[in-house]
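Next up: a single chain in structure tokens, the form predicted alone.
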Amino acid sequence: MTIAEFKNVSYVYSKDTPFEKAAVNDVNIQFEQGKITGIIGHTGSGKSTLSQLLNGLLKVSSGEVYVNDKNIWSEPKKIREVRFKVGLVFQYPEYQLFDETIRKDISFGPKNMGLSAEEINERVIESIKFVGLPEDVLDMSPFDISGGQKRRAAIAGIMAMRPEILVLDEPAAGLDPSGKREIFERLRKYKDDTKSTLIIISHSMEDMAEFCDNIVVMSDSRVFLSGSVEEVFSHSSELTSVGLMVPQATQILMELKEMGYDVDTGAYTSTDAVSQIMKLFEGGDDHA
């Protein structure tokens, strides 16, 4: 089922002046419902310009953007509502915080929804679980915790909302890989526990790999590829053409398969081209 479309979608930054710039260009995409949607692409290719017209903090140049079936542009008066069933986590989400303590913070979003106390702290409590936080940092300062730590708190700000669609901008940038994996575990939890729909920009393919159900892959400014992850990676020369990778377990499980060996190249995480590798050692030297 579609939670989101875009159809037809462009969008124009500066237009009529010399700098006038297509950031995004006749795009149409379709969002499934309770699945993880990773968009990758370079620098510039039009993914966060996206996310930003998702949840109405841009207003499209041409074509409609649905959500639940609806023009999100139909009522403008109503777009503030938008933005409560569409939460965007900007990347480096922690240089979002501003309000004196953790929970201040976290309370924002319910606030200006207009829940009661107790309904606002029911979700400040239920998010910081979502990101793994101790409640114990709900009255500090954003100034007193680590970074890390900001980073899950400001991703809670936008979950205590309750999102239908959630929109995370490289929410892993800059962590380590422990870091990393760890955050977008919770987001898978967080999808699965509250049947929303995640849609994550990043860079990296592995994590895309790993974590996503289906794929968009944009380049200058359109749609270049989409669909599962295992359609899209196994457009190896394709992806390269536009200067992007498939995943590096895939990468060396085919210069495997090129120098002999019997291995799937339809593998794309880490665990899988483990797997894949452990067979050889487990058969024997079966290259030819």
Given for the second form:
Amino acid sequence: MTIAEFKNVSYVYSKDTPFEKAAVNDVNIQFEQGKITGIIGHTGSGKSTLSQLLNGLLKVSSGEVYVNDKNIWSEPKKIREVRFKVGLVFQYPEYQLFDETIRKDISFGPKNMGLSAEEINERVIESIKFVGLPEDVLDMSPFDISGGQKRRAAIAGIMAMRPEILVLDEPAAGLDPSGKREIFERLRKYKDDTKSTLIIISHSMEDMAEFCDNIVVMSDSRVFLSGSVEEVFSHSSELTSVGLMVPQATQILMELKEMGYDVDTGAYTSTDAVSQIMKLFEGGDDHA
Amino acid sequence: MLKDITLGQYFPIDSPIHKIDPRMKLITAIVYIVSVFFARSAVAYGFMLLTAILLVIVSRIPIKTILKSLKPLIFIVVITGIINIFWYQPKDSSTLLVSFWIINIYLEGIISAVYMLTRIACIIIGTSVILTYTTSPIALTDGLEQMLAPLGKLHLPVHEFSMMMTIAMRFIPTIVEETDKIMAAQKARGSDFSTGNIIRRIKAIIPILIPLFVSSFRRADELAIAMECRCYRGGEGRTKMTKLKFKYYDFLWLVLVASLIAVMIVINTYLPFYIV
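Could you please show the structure of the form predicted together with the partner chain, as a counterpart to the form predicted alone just displayed?
Full complex below, order starting with the chain above.
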């Protein structure tokens, strides 16, 4: 089922000035309900612009954006509702924390929704659990906790609005491998528990290959490839042709194939790659 | 968006005015303002307006940009014009046009208002074309530093002052961009800056200001450390990679602008139309 859709969407920055620049050009994407969709692309390929078009922070120059089959710009006055439905976590969200305590900061979104104090409290506790922070952090100042904790608190601030679609722009940027893994695992659990939809923007092929169900590859303001992870990574050679790195596991398999070994280059996780290579060893007799 | 503000923004193109030494531009901007104040007759004002237009053409700055930068000033200009019309002190030779209750409008009052507007327009267009549109902020502070260098002998911290100015200007776009980003992030959490009464709107600014302050302090700290890492110790014994040197056309430019004063005096004397 499609929960959100871009239909022929274009967006131009600084229109009618010498600095005019098309950030998104005639983009068509469908996001499936309950799935994790990754948007991959280079810096400046338009992926972050897409996220702001989806929750109405930016208004499309042409085309339509649908959330729950409703054009979000059909009633421009109600655009705030769309922002509660499509929660957007910006890149380095820890820099937007502002209140005296983490509790107050996480409450900021729900409070803007006009919820009761009880309901807000319940959501704060719930979302802090989702991101895996201990409850005693709630009464600390955002400036007294570590960077990783700040990042999670900021993500909790969006989760507390209970959005149907959670969009995250590089949620793991600057985290160490174990911190990265934990964030992704917690996001997956959040998605399963709340039955919401996740959209992750990243430039890391490895992370996306392991974590997402579907992938959209952006290149030069346009959609270059889209489909399930398997489909997208079966086009590894095209991906490398536009200068996008395929996962290291796929790279190894591609090189093995070039050397004349019979392997499937569609594998993209290290486990799959290992089993492919092990197969070579098992059938090694007839090859030699 | 905040990014679109153009008032006095540097325009990185190539034109004869762009090439002039920033120190000479600072001097000639002052000379130009002085010459505007020398104008007294209608012909002189017309001539000044002509030079302002000429400056715009030579600098190759799009007329649209200049007009856009004048827009916020319309209010001040209109008020000034109206005050000038009504506050005119009549002389014996003044021509009364309209007399109504305690309001007397004289032809000379209207003329002096028009003169005032021309003067303001000339000064704004002239200085922005000579200075801000055609000189990069870095070149401007560089020029200022070299011009004020003699004051260093009096133990005034000239270098530190210009370094502070350079850094402040360097960070304007960064902070504008940061503000945009934080505003977007808080909007994504349902912040509303455009509706409600004044108190509500002021309250809505807090979630922007605090992160902005925090990140500015952080940035300042990082910059200070980065400068120390490269052994920055203030201006003493510091040499410059590009030392400013006056060329012949810099002086030509000065003569050209300075001669405007002479032209003004000549016009005022020989073509004294509508002097009020």
